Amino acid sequence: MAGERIGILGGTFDPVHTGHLTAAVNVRFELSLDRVLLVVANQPWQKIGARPVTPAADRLALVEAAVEGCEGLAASAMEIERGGISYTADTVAELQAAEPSAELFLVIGADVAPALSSWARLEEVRRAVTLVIVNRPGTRVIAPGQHDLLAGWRTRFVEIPALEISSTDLRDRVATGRPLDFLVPPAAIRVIRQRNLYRGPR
């Protein structure tokens, strides 16, 4: 008996925004996935030393609020519960162990694809998942000279609406009192206000 088709959309989600949800719902629809997990990083290895990251519990609360009532989307705390630095290879291995019959789809943005070679234990990830690359209309997914970038991967491409939303800009908006409406889901905005997030200098 075939298992579930599960999407994995990992991120810092600092904060989560409508672009994340747009990617998740479109991938779920286009690939007929049973669910998409928004996996909240505990300590994102790409951002260590780059800037202060909001505590994981706060970021998880934002994602939980954002996906509430969204069919087929779920917040995942597995990387937070595992602790330490978050690596996709560990998350994929944990999902495989928990649901060995599931088919896994790793969702990334087209901007992330050129950096895949820097990932830890990349071959493990490549064997375990179908790579789903989301891109905006008219975006070149693979630049000239990078055609071998996805060699060996099972790949799918999903075009999503062009929403230019930056978490950096959202944090600055909160700090300067500008509105988040229609950029961040209303329930997540309430969590930002309740927890007084992003008020300090960014």
Second form
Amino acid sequence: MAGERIGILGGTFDPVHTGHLTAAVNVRFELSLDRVLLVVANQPWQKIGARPVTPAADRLALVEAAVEGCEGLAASAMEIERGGISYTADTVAELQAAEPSAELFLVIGADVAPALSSWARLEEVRRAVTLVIVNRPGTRVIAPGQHDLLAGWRTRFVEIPALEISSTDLRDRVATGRPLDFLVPPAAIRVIRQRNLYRGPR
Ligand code: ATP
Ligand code: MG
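Given the form predicted on its own, corresponding form predicted in complex with adenosine-5'-triphosphate:
To see the whole picture, the full complex is given below, headed by that same chain.
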């Protein structure tokens, strides 16, 4: 659609949770975005070697189930279809090529901001998007020193309900048999159960 305002919320989504979804819907509302894409990383380069990441197809199925029926949110498989290591710069370039008149908003949680400077082809990303930062419990939105980090970026801050939910904790919950209810949408919990995810050795 011409002149669309598109949000990009990239993540590993291992698994997707209410924190991601709350960020997506509130950014969409506050910045009047047409849609927010939850872009599932194929191989997140930051996480390689740190722990086994759940197969991309499973993580995509979780996000698809989670956004079902939620207006303005969509799961995106573009990084999975591209294959290999996922770089935000490639995703942004692909969206720009597909929708040259769209305005792109890259959404990140405050915990991700300090790592920005290590991103591949940072300049390209900076030119192409408005960076949208949302608060995340445990991280100050702008810590001392981050001002420099964000120099040159078009930035917006969107305050969302603070939800202390992380995929790391949810994986641990499944492994130890604790409930996921109200932390993960019911449809995504069903996918976790059906595919028997997060039960293996951690
Ligand atoms: P993990 O614990 O495995 O790192 P995560 O919960 O951080 O998982 P990611 O897939 O790494 O989830 O996060 C994708 C994006 O969503 C990041 O920009 C992250 O900052 C943001 N995000 C994740 N959880 C929250 C939350 N509870 N509130 C706000 N933003 C969040
Ligand atoms: Mg994370």
